[in-house]
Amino acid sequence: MLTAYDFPTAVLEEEAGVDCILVGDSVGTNILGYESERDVTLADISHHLKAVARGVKSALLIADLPFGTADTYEKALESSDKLLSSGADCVKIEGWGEKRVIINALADKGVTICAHIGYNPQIHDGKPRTFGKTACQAVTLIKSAVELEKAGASLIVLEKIPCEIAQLISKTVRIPTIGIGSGPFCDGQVLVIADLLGMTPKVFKHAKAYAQLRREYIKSVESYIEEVGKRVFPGAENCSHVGADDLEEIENLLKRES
């Protein structure tokens, strides 16, 4: 599973052949410049949805309900038929076994649910930790997978826990795991598509950059700007051409017209 915020990033996942693709909250600090993943709305991630929905063709697409929009049976479901009529597959929600009631009750419906528990962002709101350290925190997570599970999850998201626990609980439920500093022993993995590329300043613990982008996608702007400064670019080769016969006689309409 990798994210995704628009078509052009969706065709390309796609084509390298990615099995899941999330529009998640985390459009809100990657790419619209928010402070933190709860100011994230139910029209922005509608929005970039429907982009990524145009360009999905196989992959299970999976949306996040935003803070503030599953608090109640009633706003997850309009939230969800928000999502699922802008192209969502799936819709992701965060929160342990709190959320059971709200899950079986979207379940019954028909919708098809990501469950996320360990640090969940709209929540834990602040600097991501991990959760379950503790024999009571980790037993509290693994009983929150199975209800989820019982509760009508079809997946579910293990984030910041540690991966024996996180083994533990892929190993409980049936439904598969999706890790993102979890460890390798959940059944997928999810990252966020500029941790991938190398497009951050900084690289997390949990992530790891298969490219290095933020520099090259510098390197080829501070090259474009040289170029365009001398006058190099755009050469010949980047224009098109009128003929001197062409040129000459529209030189002499112009001054006919003068």
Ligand code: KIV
Given for the second form:
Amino acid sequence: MLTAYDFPTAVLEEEAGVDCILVGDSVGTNILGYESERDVTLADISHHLKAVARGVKSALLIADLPFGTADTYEKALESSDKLLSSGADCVKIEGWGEKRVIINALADKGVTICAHIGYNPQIHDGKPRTFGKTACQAVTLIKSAVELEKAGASLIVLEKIPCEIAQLISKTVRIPTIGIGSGPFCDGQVLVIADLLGMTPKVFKHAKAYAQLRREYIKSVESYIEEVGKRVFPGAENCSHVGADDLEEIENLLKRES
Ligand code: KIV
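And the form predicted in complex with the ligand, for comparison with the form predicted on its own?
Once more the chain from above appears, this time first in line as the rest of the complex follows.
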């Protein structure tokens, strides 16, 4: 699973063969220049989701229910309907505990749900930390995963959970577990596309940059600025021309009109 927030990214991820595409609330900090995931609105997700949906052919398209849009069953259903009608196959809901009831009610209405436990950016407000390090926390997480599966979740993201606990959860539930910062024993993995491509200055411990596009990006723009300044670009191959006779006629016309 990878995040995508626009049409060209969705097309390229599809071409590369990714199974699931997530329009996550990470759109806020990665694309929209927001301070926090909490600033992302349902309209933001819906706008980016529609663009991504135009590029998705076969991947499962998952959309995040942003902060404050799934606090009650009624709100969660209304928000899910909006995302499903904007092209999502599945909605992702952060949280456990009280969220189980809402997930259960949505699943009963036929909504496909991706649960998300461990570190939850919307709930823990941008202060990433590992969950499940103590026996008590670990047992709570494992029980929560089981409850969310029973409530009707179809898959579950495990974020910043120690490898051993993520492995235990993956062995315990039958639905697929998708890890981020939770080690290699989950059924699948998810990354923010900007981290995979090396687009961000920050390097997160949980992520791996498979390219250095930030560097390439800046180098390309610098080269463009330099070539425009030196009139190297546009080159002969980038130009179209009129013939000498036509040019003469144009100049004569202009003279006559002035
Ligand atoms: O919004 C997001 O990108 C996410 C993933 C990091 C799981 O929730």
